[in-house]
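Consider the single chain below, provided in structure tokens and representing the form predicted alone.
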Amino acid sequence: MNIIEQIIAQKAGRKKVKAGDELSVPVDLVLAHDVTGPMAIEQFNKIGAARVYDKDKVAFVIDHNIPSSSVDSRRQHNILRDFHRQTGVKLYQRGEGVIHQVAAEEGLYKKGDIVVGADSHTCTAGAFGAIAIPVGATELAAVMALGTIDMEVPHAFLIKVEGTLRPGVYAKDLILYIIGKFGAHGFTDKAVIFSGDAIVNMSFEEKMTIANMAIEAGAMIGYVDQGEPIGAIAGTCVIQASDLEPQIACPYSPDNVKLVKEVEGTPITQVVIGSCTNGRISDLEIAAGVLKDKSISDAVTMIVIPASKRIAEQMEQKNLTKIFRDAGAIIANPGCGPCFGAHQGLLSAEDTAVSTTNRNFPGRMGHKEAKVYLASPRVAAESAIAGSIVDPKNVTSWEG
């Protein structure tokens, strides 16, 4: 058996499983936002449950609309807040950040656990060795009051990334280099194990960038390699880690994805840095190092928001805050910001944007026409300078 296989196999109490398999599998952590945990609340009291499986075990994270963008955002809200009183669940309400990045820093992603999540990216607890598969609402509704899933065992295959990434290339311009490759359907229903020199000597925060993005690619399940052997799996590919450029994935697809030179000069008009892929401190200071002592093209208009108030906290020690301020940007509180397509910051038609986050489908970020390029904290910065799409190896020769 593979690492995933094994890990299926342990929780569900079998000696082996394999691909194909189909199998009932206990849960070792629920989460949902204020999205769609007001969805599975409502499926939940549909099917009349008496009360959740073990209140422990499930997390509601307030992130994609706080401050509440609207009426019915508000009432989202509460839904979640009333929930929470009649059953004693865990509830994220003050601000504390994006529901995976919370999630990760309160100790709640443990190695081998199974993760349950009413979000396409809960994949990011791969990072952590962790089995989590994203669900819709009324499935989340079923595991909140049983503690199981039903799941198919699915197909292993490994990317391997050897070497080390040149200086000026991210995390993010390698998974944005797989799902290209790949395509956003080349891991439908199939698990993905990261592994290779380059990805087990990456810090946390780089493996949750990698980890959040599989489901880009179509990934049921995003793994990081942990350090114990891998198994058998269903195919491999190895990738050259000092043979990437940095990437940049184009209108109107994550998966289309090309050299950044290929792009370089392309105005744009708001650059937005953070969310649950890059909204870390690591990737804070890479745009900071970048901005201080320059300003913002008067084009741009770019928004800083860090995944989480801890991650803020630190922005404030370090002094980045003032380095983004004196630069010209807006700083927004933790949480999903633009990226959801909520508030805070949304795209005219008119309008171009270089951003951090995941995705760049039509009307992701506002307007169906206007046009986002997804890209490193590094190009982001570096574009927000000069009012139009830069390569940062023309820039500062590579340095990191």
Contents of the next structure:
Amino acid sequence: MNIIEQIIAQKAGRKKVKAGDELSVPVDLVLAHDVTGPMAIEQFNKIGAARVYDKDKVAFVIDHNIPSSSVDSRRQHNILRDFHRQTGVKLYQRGEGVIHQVAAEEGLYKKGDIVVGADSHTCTAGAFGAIAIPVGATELAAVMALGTIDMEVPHAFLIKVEGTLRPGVYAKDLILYIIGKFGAHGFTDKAVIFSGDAIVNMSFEEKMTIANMAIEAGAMIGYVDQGEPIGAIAGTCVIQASDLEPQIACPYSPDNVKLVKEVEGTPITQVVIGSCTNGRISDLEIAAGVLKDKSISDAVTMIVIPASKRIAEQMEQKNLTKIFRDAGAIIANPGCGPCFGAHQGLLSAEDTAVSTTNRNFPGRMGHKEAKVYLASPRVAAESAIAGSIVDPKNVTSWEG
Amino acid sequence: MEKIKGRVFFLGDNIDTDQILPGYAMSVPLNELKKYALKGSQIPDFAEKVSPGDVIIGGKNFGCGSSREQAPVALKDSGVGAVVAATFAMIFRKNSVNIGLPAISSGCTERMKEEIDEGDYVEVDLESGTLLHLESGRTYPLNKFSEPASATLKAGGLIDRVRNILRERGELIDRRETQY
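Hand over the structure of the form predicted in complex with the partner chain; the form predicted alone is what we had up.
All chains and molecules follow, beginning with the one already shown.
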């Protein structure tokens, strides 16, 4: 058995499982946020379960519309608050940050656990060696009632990244390269295992960036090698880290990936740095390093959104807040920001943005004709100063 | 299962959930979601055009992106009887089945696009796994549902399946009247 099958077998109490087996697996952590949670609660009430299977294993995080962006979104907060009061499940409602970051900081992700989340980026938990499965509201309700999830053991694919990334190339460039290589449905229904010394030696922050975007290649599970034997995997791809140049996902799909140099000079009007993909302190340090003592272009609106309250505190301690403000950026409260297209920086049809987030589908961040380019915090910050897309290769030492 | 009969709407590859149900509409009350069905797509006025039983035929990776169940709910509530696509993104496919909206893959979607005109009537037979083009009488094979998906659809969705399990365990109370 490979590592994915081993974890599932152990949780399900079976000696052996193989890809394609249908089984019911106990769930260690159930997560939802303010735009998926309310529907899950409605479905849970329709089920009519006597109780939540384990209130200590269920957590809701208000992160998408916080503070509320509409009357309807406030109503969604109140549904979560009522349910929290009635059942005792955990609720993070004080602007603690994006669900996947908050869960990581609170130590909710544990190696070998089964995590079920009503958010497609639940795969972020794979950075910590959890098997994390994204679901919709009804399936989340079923899990809250039963404490188990019915699943088909997925086929696994191994991506081994060896060597060292070059200066100006980051975890974001690597995952964009992988998504571009395999396509938006390259791993549909599969588990992807990220391994190799380039990945194993990364910080947890970087591993989260990698695992976070596994869904952008369609994966059911994104799992980062925790140093244990991976076992036999049918499909394997080896990537040499030092071959990579800065990458950028062009409109209108995360798999429309090009080299930054191919689109260098494209005029831009907005830069977004944040999200569950790239809103952590190391990301903000990279961006602040570029922006120190500089001003962003007059043509650009720049929004910085730390992924959590804890990161916002670190930003202040490290004096990054001042660097961003002095450069002309707007600093928003921890949360999802404009990433999912409801508030805090929506684009009109004429706008072009560089964003460190994870999706650039039509309408994702506002008008459906608005163009969103997905890139690393480094590319985003350099581009904010220039007012056009910049390849860091041209402003950093580069050995090639 | 009953046959589904309606007109055809065609969509392309990689129809993501932002196109099916835009992010800003995720907070509207559930009974209003149908107004936003496919609002972000190439058919932004879909909600006014659709009639009960109509069938969407898409390409590869239909429903990719977000886990928002609001997307299939908007389609189902707007009247869509079934979604046929070359392939589906996993979460969308499961969400659809869980709410009782058949999401069926088929290896023939390219041929359907060539041989069927938008707006033509088709009949989807889930039992036999076929799509019938009424005008020409041609049939196109659809892939079979997995056993669990088939059981969920027959139960009318996942909620009723879970209710049956809890009833057997004696852990069911009736809270259906709870309103939010």
